[in-house]
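Next up: just one chain, as structure tokens, the form predicted alone.
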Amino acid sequence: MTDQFPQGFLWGTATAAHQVEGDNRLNDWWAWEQVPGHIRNGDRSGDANDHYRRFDADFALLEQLGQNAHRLSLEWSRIEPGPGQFSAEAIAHYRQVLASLRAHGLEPMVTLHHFTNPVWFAQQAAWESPDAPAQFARYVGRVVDELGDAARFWITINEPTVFAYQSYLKGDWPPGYRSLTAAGRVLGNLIRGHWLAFEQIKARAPHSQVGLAHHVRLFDPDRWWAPFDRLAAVVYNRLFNLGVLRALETGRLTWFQRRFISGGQGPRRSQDFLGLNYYTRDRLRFSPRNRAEFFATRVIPAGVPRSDLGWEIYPEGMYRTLRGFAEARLPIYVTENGVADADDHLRPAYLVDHLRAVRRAITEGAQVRGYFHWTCFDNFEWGEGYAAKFGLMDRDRRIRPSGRLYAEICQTGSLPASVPPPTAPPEPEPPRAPELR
């Protein structure tokens, strides 16, 4: 097996838009983040990146460093500051920003959700209320009209398992909220909004390629001995990964989903790509009296690689999951791949080793077209606020090892045949359960 790959892959990195932007006073995570307790160590997204104004420069660094991609969201909060009321200013924002990134030789994949909620939307119960999915359409037909042109390739919604459990489930986002039934019907709004805006898109750009970013966290019995271990680990699969991909394949809700949502009815295709977020993967041990966390409750083993935020360093999980995906028999985008790692000892090794799985499972068939790393630089990573350091830079846009041998892979498409070893870690933190993200 080589370690080239195919030709005309995207190679790039992955951001979203409050996370880099800055000033995002428009949405509801800047009201959220403004209350003591909601963000480790009080961090606040306040200026980010200063991205909204950089955007530039920032994409000049990128071409150096070989990618030729750019993953990126728009602010919905920005664009649609009010209900109905749209800013020609903002969307004239954006047009430049697209047209930077074409400039600097950077195809761009636009996301059109990414967590953020306008205040306006968030005060009329947001994904809750039946309204939801039609209001978002009307937003992203009035971006494809206006930015239609400016990129090829769309995600509707990034990572609706993830916004479900920690903003309606565990309430650890705005709004707060702990209720299954609430979180349940979150999720079906979400589908339907991937399905309306799918339909606004090709409605306006029929040669568009639309896809939905999914979070696939692997879940495995602790003890493959244990029944209930494998039972549990099957429950989680199907409700955080399998339940979307169904929906999306079916164009319809599944039972789960139906029990909180009426009117779960789609197109039977409604992507043209899919996309992966891959992190790693979570054991799980049966524990009845874990109601909240569906009976089970997530092992970290000792000795087990484990990235600054604990969660497990498991590059067999990328392949797994490629494998998996590899039967819709659709393209593959890897849309986010990444480690939290302040000292950048692990993001070395961490890149290639799931490089290499990504690429073993191109020789096995899987149509993968392109990675995105997350991210190019640290940012502000909604509840861990500035303490989790996923970036091949850092904030000052002072450049990793990581980042540099990222690009020399970019540059060349192929991997290294051997990476240094990593740097003497510092004293690890007491464990933390890992949370989806």
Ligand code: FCB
Second form
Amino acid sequence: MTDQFPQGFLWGTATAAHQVEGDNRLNDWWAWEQVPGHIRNGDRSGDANDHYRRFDADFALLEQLGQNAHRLSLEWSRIEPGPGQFSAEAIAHYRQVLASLRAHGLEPMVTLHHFTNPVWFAQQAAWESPDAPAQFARYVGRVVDELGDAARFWITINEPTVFAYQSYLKGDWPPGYRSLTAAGRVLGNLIRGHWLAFEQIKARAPHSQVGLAHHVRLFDPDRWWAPFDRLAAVVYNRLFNLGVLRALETGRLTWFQRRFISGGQGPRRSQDFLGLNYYTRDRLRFSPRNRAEFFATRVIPAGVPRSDLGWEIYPEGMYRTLRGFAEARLPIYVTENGVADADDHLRPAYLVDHLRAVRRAITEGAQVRGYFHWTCFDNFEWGEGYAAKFGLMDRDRRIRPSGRLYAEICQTGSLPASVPPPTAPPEPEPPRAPELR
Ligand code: FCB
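Having seen the form predicted alone, the form predicted together with beta-D-fucopyranose:
Then the entire complex follows, led off by the chain already shown.
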């Protein structure tokens, strides 16, 4: 097996508008951040990475680091600050951003919804409302009318399951609800929003490539021999991983999704590629009293390598997921993969091990066409604020050793012969319940 990647492979990093742009006052996250207790250490996104103004210099840096693609999101609340009111200024700004990417040789991959909602939309029950999919599609239609010629790759929605879970079931993100019914309704409406957006984009830009960034988490039984642990893993896999993919494949909501919203069919095969966000896996232990979490508890055994956020580091999961995806016979882009690692002692090995898993899946037939590392520089990590550091660079764009290593990989299109070992052993940490993301 060679560690050379195919010709034309896209090498890049991924960001989301609210996490990097700064001063995003018109969305629901800005308001949420002002309330003490919502964000770790009381952090607020504030001016984030000031990327709204510094984008051109930032893209020049990514070009220098050998990248040839970049995933970013457009901030809906800037483009449509009031219902049906579109901002010519914001649209002109994003036109410049996309032109700058091209000028720096970076193929844009544009996400239309990455967790944040305009305040006006949030005030109208956001994704719980039956009107939400059509309102989202109106925004998407306008964006593609204005910018459809400036990008070929479009991602409708980032991680519908994570969004529904964090915002409506776990209650850690705005609007902070804890309701299975609300989460189910939101998930159904996000899928309908994707269907409508897919049709809007295809009608206006038929040659575009449209997909959705799906967060796949591996669920394994904690005890291989325990039938109920195994059952829990099957149920979680269906609910969290397979449900969305099925709905996109068949154009119909699954039985579980139909319990929460009525009606609604979409086009069959409503994606041109599969977008995969892969970070970690969970081991599940059956716990009959944990009704709120579908009768299972997520555990990480002591001694398992993990990130600063306690997520297990499990590169084999990348391979297993891609191998499963290969059956869909669609091109695949790894739209996110990365690790919270403040001192960069884990990231070099994480990077190489996960890319090796990608390479192995390609050898076995998975059509992986690109990899976007999360993320280029430390940024506002939602509920974790600035404490979780996922960057190949720090917030001031100082390049970490892993950033240099990634540059070498992008420039040569191949992996180094040996995996850099972790530079310092991780401090032993008490096991902590992992988050579902
Ligand atoms: C993903 C999100 C992304 C970032 C990474 C760490 O679930 O899409 O915005 O928070 O996790």
